[in-house]
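Take a look at this single chain in structure tokens; it is the form predicted on its own.
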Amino acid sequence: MQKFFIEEAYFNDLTLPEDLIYQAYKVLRYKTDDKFIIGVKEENYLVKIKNISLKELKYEIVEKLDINNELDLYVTIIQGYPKGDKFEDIIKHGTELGASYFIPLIMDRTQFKMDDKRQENKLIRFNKIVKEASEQSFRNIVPKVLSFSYLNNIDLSCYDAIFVCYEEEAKNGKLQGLKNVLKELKSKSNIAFIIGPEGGISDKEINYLKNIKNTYFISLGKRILRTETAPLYCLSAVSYERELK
């Protein structure tokens, strides 16, 4: 059944923006009585369609819907950005598995260049991928891409726990902090994974994260992953340990 994510004022008035309208009729080929769920501040309800056009569709309320799909932890990725359209792949997969915030970040070796303009569309289309990718999954929320950052811009301090994705705990064989730490975090704590861009984290930036309380330096089991790749790990690892018990 489809899902889709619309503000308040469309649902007061039983509709959907035209975007969504149009969707509806000339994707979905919805007709009169078909249903579909509407997600509206993090609520959920059953809807059955009265009546539809290509420029109108009006819908009654069938049921208001108890679902939580959501981790117990706000999971934030501040990933530095990577080269191409990865990070489209990693907000769109890390959306399909329960992040709450994405950090696009400019590191020591971030290899691109972007102004300001292009930073605001860029942002633009990746709220967009989140949000299709929330109503694909069933998410009680659309996770948010905050704007382009540097690290020192960041506070740190809002975390309860910060993980650092770090490939030299791997070769000292500390392989179970991530798991640890985990274990211990109270429901509802907001934890971060910082993640470098392909060229990894440079020594200047792991001296700074060294001075920032709660932070914890893991690996990533024995292999060394792909930018792209490590933030689903973290991801998956999370809802292993919170949810799958």
Given for the second form:
2 protein chains.
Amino acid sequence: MQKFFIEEAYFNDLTLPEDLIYQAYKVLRYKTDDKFIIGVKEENYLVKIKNISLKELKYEIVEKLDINNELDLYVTIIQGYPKGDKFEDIIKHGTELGASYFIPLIMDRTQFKMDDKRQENKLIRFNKIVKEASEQSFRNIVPKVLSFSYLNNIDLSCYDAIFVCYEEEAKNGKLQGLKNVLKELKSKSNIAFIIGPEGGISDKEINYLKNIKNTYFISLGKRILRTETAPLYCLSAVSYERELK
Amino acid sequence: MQKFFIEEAYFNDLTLPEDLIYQAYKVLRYKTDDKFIIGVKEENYLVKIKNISLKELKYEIVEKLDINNELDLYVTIIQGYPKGDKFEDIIKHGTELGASYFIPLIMDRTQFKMDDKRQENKLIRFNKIVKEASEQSFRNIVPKVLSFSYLNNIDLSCYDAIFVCYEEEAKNGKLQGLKNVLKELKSKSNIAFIIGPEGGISDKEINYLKNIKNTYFISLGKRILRTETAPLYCLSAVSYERELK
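Okay, that was the form predicted on its own. Show me the form predicted together with another copy of the chain next.
Then the entire complex follows, led off by the chain already shown.
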């Protein structure tokens, strides 16, 4: 069943914003009595269409749904900004896998040439991708893509654990850290994964991170993962550890 | 460091096939004394270039490397063939994550229109993608992409465990199975994950699979994953459970 995230004002009027009315009428071809799910302020409602046209849509509430599809940890993916459109794939699939926040990180080895205007447009686009992925994957909330940042501009003190994915660990065969910490974390903890861009994390950045509290250098198995695969491993690991009994 | 998988004959002559000589000379711009890794028959050798030109490359063996980057289970991804180029992403990232085999599966809800010739060309392309991904991720072996198949043509009796990713389980909140079985499997076991295409697995297919021995219907966390995200979750879970201590 289709899910739409909407602002509270539309829900109070038992309608949808204009673009979603268009989508419901023209793309999904909804008719009177068709049902869909509304996500509003982290709550979910099953609703039924009372009347629909290209200009107007009214629904009634069938029931409030008691579903929670969120991870029990708040996970931030701090992603060294990769080449091409890879960041879009990361946030799309990362949303399906339960991330709460994404931070596109300009690191020493990021090849980055975007002026402020372009960054602003990108962020609008990123947040649209994340909203659609949230609807498709039945998230309770829509994750946020935060502004492009530099490592030393991020307040890392707000995280209960910061996992730095460092491929040298994998090459050296040190396979520990992530599992032990994930098992022990209290529900509702804030955690972050820091993932380097294509060239990896620089020595300077590693040294900076070594001085941050609650930082763990982890490996993601024995093989060398691409920068766009690593965050999906991290999020799958969180789900596997915390959701599968 | 670059890794190349080559046939034994080239290794016996301490050279590379023509296309890799071109790549080494023109793309990577290797010179005498540069080193790279050769993967041959599941073994790895560090080698050093003795002479190189556009037409010829000779190397000497520096040492045999004792590295094993393989999962301790043989994992087959039996993937309901998805739309567009998604299968290529699945095998690329699935190779990084340690899969041994991929089977493109024509399921009830696969939209599939490929004649035999086109299938053959696709398989050549798929196996090339997998080889490159193996080199990049430092695999010991190159996984195989097997022929396009139908569910009832696959011999499922060769697997010690078959996990069917069935999203109804996720919707119903039944979150068990995968973890218990993954923990208990003996090293070198053969396992398979069956993943539906965009429309999911049909009731007919589910009923067929219910009668297969060693089949487990599993969920991959609370959210609904896209068909191309599910296999990456499965492989990450195997690595997380079996490789991270």
